[in-house]
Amino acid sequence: MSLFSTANHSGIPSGSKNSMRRITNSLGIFLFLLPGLVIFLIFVIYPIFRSIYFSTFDWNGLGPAVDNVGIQNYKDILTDKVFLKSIINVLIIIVLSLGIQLPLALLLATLVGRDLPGRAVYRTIFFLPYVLSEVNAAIMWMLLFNADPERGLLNGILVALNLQPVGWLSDMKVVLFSVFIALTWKYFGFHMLLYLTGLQNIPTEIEEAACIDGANSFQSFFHITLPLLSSTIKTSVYMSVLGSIQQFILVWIMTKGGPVNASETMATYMYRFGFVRFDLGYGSAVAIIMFIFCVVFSLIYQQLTREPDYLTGL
């Protein structure tokens, strides 16, 4: 009985068929992997790894990169009064979504998640925007937002009532604004599409218990709804940060950081020099000091937030 309890019928120890099979299935999961973690290394740490490298040389991208400045790039950046700019241009937009365009995409997905006559018709309208590109985008709000009233729709309105014309993509005081009413149209939906995910995730049973205990809707929806989407809200917030910190085609095409850098961000000024003005060295030191941005709040806000699931208890 002991032999049989130590080996199979083939006189291979059960411990040892054991450790192959471990063997195998590693093997098996790590070939799976293999063109992943390929294109992985290829298309994402090897470009960061040499964006470090050339972030040290004063070169144009053309030939070899043979005068070292050592972290001369990044002492200048750090010191350009464009590039504090566009950070604060970052930050206000960061504040904005997460105050406006949240809450908003929130509200319209509490809406159409409900019991709302021809709600399958809103969330189509809803989340088009999202569905076109960002180039679309920014030209249709170009258009809108033309300064002549007899060509944008916006002045034109405005002509109408008897109101001023706005220079909403020549007036430094207005220009951010007008950007992040771009930037909220075209995402907002993506936000709305998560909350009504984490909605449906919602058991109707507890609102039910919540409204026959005398729980009116508000009550209802920020002492249940809200907590039970503390993680959808979360992802959402993340993805709306790191978005604004790399904010880039809409912003470019719209007004190329202008007027006088009012709308400038990071990406633009990184675009800026790395390709219009043919300094790479130092567009790799802005993509760099973006990349340490992101992975800073990645890193921070993941610790903050690393709460228990109120479904899971996790």
Given for the second form:
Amino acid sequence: MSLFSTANHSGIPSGSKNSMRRITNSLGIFLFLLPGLVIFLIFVIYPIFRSIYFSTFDWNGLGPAVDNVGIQNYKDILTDKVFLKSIINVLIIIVLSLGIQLPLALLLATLVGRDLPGRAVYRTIFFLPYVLSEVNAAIMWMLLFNADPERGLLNGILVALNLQPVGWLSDMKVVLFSVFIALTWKYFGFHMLLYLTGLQNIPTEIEEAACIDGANSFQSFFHITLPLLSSTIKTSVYMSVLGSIQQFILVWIMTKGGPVNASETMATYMYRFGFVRFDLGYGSAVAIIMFIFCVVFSLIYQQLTREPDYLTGL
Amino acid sequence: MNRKLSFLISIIFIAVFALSACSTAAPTEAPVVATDAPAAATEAPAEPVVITWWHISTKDPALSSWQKMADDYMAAHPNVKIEITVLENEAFKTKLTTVMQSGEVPDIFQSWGQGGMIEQVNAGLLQDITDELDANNGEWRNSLGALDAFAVNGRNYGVPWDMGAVTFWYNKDLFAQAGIEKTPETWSEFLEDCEKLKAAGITPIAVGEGDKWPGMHIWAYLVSRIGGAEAFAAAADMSDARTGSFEDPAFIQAGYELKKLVDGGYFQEGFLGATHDDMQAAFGNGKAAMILGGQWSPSVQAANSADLQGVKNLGMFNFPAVEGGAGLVTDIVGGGNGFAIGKDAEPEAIDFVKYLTSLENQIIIAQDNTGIPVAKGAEVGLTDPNMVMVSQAVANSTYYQLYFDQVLPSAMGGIINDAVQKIFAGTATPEEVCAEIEAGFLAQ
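Now show me the form predicted in complex with its partner chain, since the one above was the form predicted on its own.
The next block holds the full complex; its first chain is the one shown before.
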């Protein structure tokens, strides 16, 4: 009744005024969204459907696509050992990211988020790699990882310490971890920033109260900071997993997915077939499979991490 | 009231947005009509022509030389405007692929001939310039060599401006240090020399197998030495009359010979992840005695060396002959650069390419050390003794085998590179590698 009366202050019959307002309102929203929607449809939705269309062709990108092969591309991809290897590599990168990269970012965030002297300087330093272009970062790490001790810093240090040089990018057992080191260096600053903003939203009163109650800093961290950061952590895990699935630039520049597919990711696999072997139909099919992976992960993740909403009872 | 106002404003904004979108389109169409009309009516002396030209010489002196040639041509032909787009090699390939899908090809663009060119011809993207080559009793044709690399079924769709050779480059001082008196002419001599170098504590060969193609050339040369010209030609035949296969004995034996180098430990530390620049640096810094590389090697190894000077005493020898093989030591595997002509190119564009490949401009290319010129008589411009050696190797070649990945459809380059890397990594037998290449070929 109160809603009704506030809407009825101008004296016009309330029912028709309400519905008219609703129409003009939604029309306004629609018109405002229109330019963005058009761009989104042209540059996101349309290419996705084109990719689905091309993924059913054996097509090298020159001239029109005519050789329709149905789902053969998908069959070939899912039975290709190299593609399965790339999925395993992506899973390894995801596990390492969640197990090492994110905890590291959280640790640093709690350090530089508090009363560390000169914390603004540290924050900037830690965030710097994320601002750097990925290509620059990749080339820099290639130089550091160079196998020649006289040209690569890391092997230079190892040799100076009388240790065996490591084939950072040439040893098929090591290369994925070398790539992971570069990935961690590049992206931990981003996650640290997420955690920093999360930490700022935690009221200091709660921590003070815990402190007064005699909680030590470990207890305070695990029982107060961590639970209150949970929504930030969820976001950061989500972005980390999606980023790992789509990881391309660093890997491609540093190793091209090699040696012999040892550091292949799904994205480098897609590029190899789409743009190195000019099999754009096959490459499109890989892209669609990656897209499905990302969508399925997103849906499952949202289901799993949905907070029970006590108000609506869902 | 507020809502009404904001609604009104939003309508205005959108209207402005929509109208401005329309209004920008209108003026661009107008001048086209305006320029067409007078040209048709008055038969103006020369219609303005815009030539689009994509090349991949991102560094000087080639970059400035091309620009100067374009400027000179434009000065002599005021109606011609040449728009140059300079792209890095890999970026060029990606961008060209994209524009080719839309059918909007540049008038003149970088080409390596053969395989990739055949696909472009089949897609109807290139212009046949055979008649221009043959005009005036074949004046243009006779001035150039190596035109076959840019011909499909006897018709030319482009012309070369540089044709080189892949050969072994070696460090004479390191060879002397290992007690090697003369360069190897046979494969077993070569293997013995590798052993001598290794015994003297010198890395015999540097290879950038992370980039794959540098190592692929060793395998390609072995194939051509063992099987001669016929083995590859028979396997690469795209017609139904194909007699060969990539699983023929020559290809498999080449894999086993290459394996000897890997198993012997003749390559530098970390060769599997090394780039082409790393390989050139190892050689240029005197840490490896040999590299197998093209005409670009002398300058690239110097550029990548610590002192920017590179190897003091640089030598060159042809890939050794394999005992019992059909190929000769003087057969050459190589390739070069050329320009393809896009389907919509105006006659002026072809005339400009003719100018680019003229004797005087080819001499500039030679003097700049940008390439090994193809115009007859332009080799006088070569001042670098290393380039003269390459030029002689090409001139004296008993057979000229274009790079494998240039002869084959473009996808095959990637497939061969990926497969041969497995021999270097020891993850597949030569038989498996050849089977993979054959399967890739049959899928084309």
